[in-house]
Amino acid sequence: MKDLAGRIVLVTGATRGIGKAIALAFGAEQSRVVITGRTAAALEEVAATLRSTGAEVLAHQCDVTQKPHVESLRQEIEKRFGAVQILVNNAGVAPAADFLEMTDKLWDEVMRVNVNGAYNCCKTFLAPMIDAHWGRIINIASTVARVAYPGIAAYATSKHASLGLTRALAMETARSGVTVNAVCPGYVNTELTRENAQRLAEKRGQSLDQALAMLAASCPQRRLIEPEEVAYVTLMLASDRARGITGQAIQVDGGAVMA
């Protein structure tokens, strides 16, 4: 995909798991890739992986659910590449627990990252993108934004969200030059996967390898999507070819969704 050689990307959440492969796809394709997280030292790992492949980074520590830090990242990025083109929405938090034990605080958590931060990037990112007659905004939701499942009522409300956010900005750019569209993956690969599953093994009182396999065999193609598959995804619809696209969630998940 040439057309993303020298775009200007930030990938929230870029330290592991799907952020990372997100960012690492950006940077094989020459863009200009901006990544943020929490811990300083993971971004650093992150950022020396894509410089060791030739790409130009930026990597600066950000707490998206603070407006203040976002407004402070958007005025680094300008300073140093120019306006953000492409914003990929990637940072959030998946902790499982029964809606009646779960704690207001843990509900107030996933809301404040996964929904305000969302909104925070979007509402900082959005209309330099209107006044350049480009740009593409990509929330990376979930399977559960399209359907739900027990035990993670706080994570599937969020999704549920973060779809609603992707639809409305949707229809309000759509003769601005500027997509916004969700990609809803199934259960990942990822760090993040297993964490959740050792906590569903210690609860069912199973080993990890069959909380794994049962997590796989949730899909007909009966295995976990891997992280590179959902940044191609990404990659596609951060293309002047998928200037069509919008409004639009794109499940990867093996077919565990079909609707």
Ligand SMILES: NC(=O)c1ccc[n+]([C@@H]2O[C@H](COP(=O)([O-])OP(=O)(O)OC[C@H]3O[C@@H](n4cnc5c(N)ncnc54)[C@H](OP(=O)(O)O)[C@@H]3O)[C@@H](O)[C@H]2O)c1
The other form holds:
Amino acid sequence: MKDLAGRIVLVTGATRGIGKAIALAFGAEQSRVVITGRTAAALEEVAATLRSTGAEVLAHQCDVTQKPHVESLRQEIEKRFGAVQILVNNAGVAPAADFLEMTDKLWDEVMRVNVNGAYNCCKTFLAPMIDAHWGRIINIASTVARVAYPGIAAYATSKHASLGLTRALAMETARSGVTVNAVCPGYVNTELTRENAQRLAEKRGQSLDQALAMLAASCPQRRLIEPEEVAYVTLMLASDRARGITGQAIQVDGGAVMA
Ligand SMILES: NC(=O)c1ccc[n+]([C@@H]2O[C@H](COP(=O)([O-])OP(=O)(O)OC[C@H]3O[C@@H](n4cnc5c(N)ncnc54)[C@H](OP(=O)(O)O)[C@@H]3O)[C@@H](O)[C@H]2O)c1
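I've shown you the form predicted alone. Could you give me the structure of the form predicted in complex with the ligand?
Next comes the full complex, and the chain you just saw is listed first.
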């Protein structure tokens, strides 16, 4: 995808997992990559990996729930590279709890990161895309933006909201050269999935491997998705040639959800 070379890409939550894979994939396309997250050491590690491949990278510590952090991120990116052209809202959390046992704190945290975090970034980075008549917003949602499972009411609500935001912004930007889409992965082979599998294992008196195997078995392809597979679809949506795709939710889930 040669048209991604030189593009200014912001990936939130790029210190590990899916966000890291997306940042590395854009780096390999010679995009100028901005990576963010809250953990300075992990950010520096990802930045060093990107630099070692010859990519141009800016690493900036940023908690997406904090609007002033996002504003100082914008200023730093514009000083170094210019306006963000591709925004990947990937930062997310997924703590699980049955609804009646769930604390208000858990609900608030999930909404603050998964919904308000994406809102803060869209609010900050969309206007210059419209001014430039070109832009891409890609929200990393989940299959639970389309369906729900027990024990994840906050997460499922937040990802349905992510899809709602995707569709609403796609409608508002349809004539501006900007596209807004969601990528909806199933269970991906990341730390987040291992943490959830660990919780599941403790609840069921299983080993971590048994819990991971159970999650993999819920996928028709009988496997976890790799972060690079999510990155591939993100690159595709960012490409010039995907300009006709907007307001869509694209599953990367081995056939788990077909609605
Ligand atoms: N793994 C899956 O099975 C799966 C499936 C469907 C969708 N997803 C979605 O994909 C995205 C990434 O998931 P993952 O599996 O890669 O998760 P992960 O390994 O837990 O990584 C999450 C990333 O988000 C960052 N983050 C969390 N809170 C943040 C905040 N307030 N501000 C900025 N960054 C923050 C973390 O960095 P710091 O901790 O350094 O801030 C980390 O880089 C999430 O939106 C998740 O909901 C994951």
